Each structure stands twice: as structure tokens, then as C-alpha cells.
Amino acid sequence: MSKLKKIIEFKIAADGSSASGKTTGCYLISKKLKMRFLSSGLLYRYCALKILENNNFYNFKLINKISKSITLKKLNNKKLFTPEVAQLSSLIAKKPFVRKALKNFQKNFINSSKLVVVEGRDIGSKIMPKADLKLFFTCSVKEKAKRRLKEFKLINEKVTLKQVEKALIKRDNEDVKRKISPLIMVKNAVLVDTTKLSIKQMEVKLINLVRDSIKKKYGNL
């Protein structure tokens, strides 16, 4: 069971509610198992990017052109994470030309490996409907706010635990009503409730999912 390099092909999708912990459990996943890891969201925050560093002009032709430059170390940036970018890419993920330019890019990624684990909107039901494991992840609304405070205060100190809380309430009702690609617990996920896990908890249950799953598959390697 240790050695996954005998599984002929394991593949996870993930998502789930902001800052509900997909991106760090899922980064916990590929570290521990040696799987390729894809967080969906920063290919947004790229185009995003990209978009502000054209004067906020973007078309079909343009966020096609962008998609086809993107590369894994390009992901790799800071300047993906300030709030410009984070409140830009929100928006132009509604657009379905912004998600069907990135789609193929998603799609290579899956496939470029046999051990791989993606998170974001869209995975489990359009990008990797045949995913051996889906994940779904959620967590209360007043845990999250703690978590994204600290996030919050280096961008406004005077941020109060309040008002991210209302931020986030904010952010889910408009992800689960939006019409493009809303937030909905696809059929098999798995529901992973982060609440009251520390890092180190959250880690083993993920570990001990994807090993019962991968089992379920392979039985005993």
C-alpha cells in the first residue's frame, strides 16, 4: 500500500466552499502521496493578472492567447494573491469563454500524469467526471472567518472578525446562485467537514479517504 508507483492510475477531484480548507488539503494529498497537484483557482488569478497588466481590456482572442502562455511556474506568483487580482478573477470566472479557454489546460494537467489531484469549481462534474475519488470540503462559517482574518488584516488592519464573516456568507451565496458553474456537491462526492480538524487532523482523515478509495480500486498493493 505504501508504494503508489503499482497503481496503474489514480486521479481526485476536489471542491467546496472558500476557505474551507480544498487548497491545503489537497496540497496535504499530493505531498504525502506523491500526486501532481492543480489548484484550478490560480489559473483565474492569472488571467486576471494578465487582464490588469492590459489597461482591464480582455475578449475571447486575448484570455485564449493567455490561457495557451500558461505554465506551472508562471503559477508560481505573488502577485497572483493581491486583491485586485483575487476580485477580478472571481468576475471573470462567471464568463464561460474564460472557462472553456481554461479548460484545456486542465485537461492536460489531468492527463499528464496517472497520480493526480485537482481542486476547483467545475472538476468533479465537467473537467474530471470519472475521477476515482471526489472531495468535498465545507466548514462553519465563524471557523472560516478566523482563518481568513489573518489573511484580511494584512490587506486592512482595522478588518474586523464580523466583517469577513459577512465577506465569506457574501461569497458563498453568490458562488451556490451563480448560473455559470455554481457551487454544488457533485453525486459520490465525499463530504469533508474541516471545522473542528487542526492541519494535522485533517491530513490523516485525507490520507486514510484516499487510501480506503484507492483500495476499493486496487485492493490490497
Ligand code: C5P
Second form
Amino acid sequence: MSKLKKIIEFKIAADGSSASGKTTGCYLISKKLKMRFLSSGLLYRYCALKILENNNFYNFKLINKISKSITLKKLNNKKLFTPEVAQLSSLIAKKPFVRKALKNFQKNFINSSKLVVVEGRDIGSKIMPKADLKLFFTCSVKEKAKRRLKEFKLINEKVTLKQVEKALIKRDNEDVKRKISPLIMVKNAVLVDTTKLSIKQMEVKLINLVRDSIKKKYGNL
Ligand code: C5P
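Can you now output the form predicted together with the ligand? The one shown was the form predicted alone.
Let us now look at the entire complex, which starts with that chain.
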């Protein structure tokens, strides 16, 4: 793996429901293998935050303006993780003009390096249909709610486990049932069920998957 730099190109597309472990998993892959990493949900969250700051008003023009102003630095913002932002991000993600406006940033990111990992809902299907490896993360709702509650506590959000579970189910339903770019597991994706895995176990599993996939593409490095 240390010889990964010799690899010409390897791109990973990951999708999955909210709190399924995809952000943590893909972050760990990116650190270990020195790949550039994008959590595409942050783009939708960023637009949602800006809309909330704009008294809930938004239109095509505003979204275009916001999307052009996005930088990776701006995506590093605790305010993006409140329950209000999460809920609104999934509502605006149904709008074709929002998805279209955010596509550019994602395409530029993918082309910015030969080693990238991007996670979201439509990455394997729409954003990186030719990815070298596609992952699909899943996890039980109970476990997901526990994980999200822990994260909310870190940012001092006062919510109960039941409220978190309800909000997760609602958001996942919206993501799966929407007409445009719904959350789906594409045919050639590898299923990663993180329900019973510790972070370390997930990391080992993912690195092995990536290693096998690189071997398939380039042989023993
Ligand atoms: O992954 P995260 O929870 O940060 O995503 C926030 C919301 O953004 C999701 O609920 C989903 O509606 C939307 N999203 C999307 N397509 C992506 C990434 C996120 O529709 N590729």
C-alpha cells in the first residue's frame, strides 16, 4: 500500500443512508491511503445553512450563487451538523436545480486528483459512474440513532434517542423515495454492513476491500 503513489488512478464512490458509517469509513480510507476525500452531503448541508440564514427563502439564482461560493474550508463548519440543517438539506436535495448546481463542485473535486474517495447518496449512480470501487454502507436504524445521538451531544444539541431515530427514518425515506437521484445500491457496489463493527473493524474491512480492488486493477504492486 505504501507504493500506492505509483498507482496511476484509483477512485472510490461510496453511498449509503444517514449515519451508516460512510463518512467515518471513507475518511479512514482517505487517511490510510492518502486519497482526497469529499463528503458530498456537506454541500447540501451548506446550502441548507445558507437558506436558514436567509429566512428560509431560496430560488435557483441564490442556489447558483451559493454553490459557486463553496470552498472546502467553508465546509468545515460545526453549524452544518444541527438537526435543522440535516432535515432541510434532504428537502432541498429533491430539487433538480440544487443537484445540478452542486454537481460542478463534485466533478471538479473528482478531477482534482487521481486518488479520490467521495461519499453521498448518488455517487456510484450519477457522480462517479465509472469509479474503480463502489461501496454501499448500511446499518440498523437502532445503531444509527445511537451513533447520531453521540454526535449531537458533542455539539450540545438537546435531543432524545427517539427523536433522533424518527428524524433518521424520515430523512432516509426522503432520500430513497425521491424521483431524482434517489439513494440506491448500484449493481456493482460492495455492501458494507457496519451494524456490528467497531470503527477499527470497519477500517480493517474497508482497507482489505480497497486493497483487493487495487490488486484486481493493477496486480501486485
Ligand atoms: O450525508 P449527509 O447526511 O451529510 O447528507 C445530508 C443530506 O444531503 C442527505 O439526507 C441527502 O438528502 C443529501 N445528499 C444527497 N446526495 C448526496 C449527498 C447528500 O442528496 N450525494
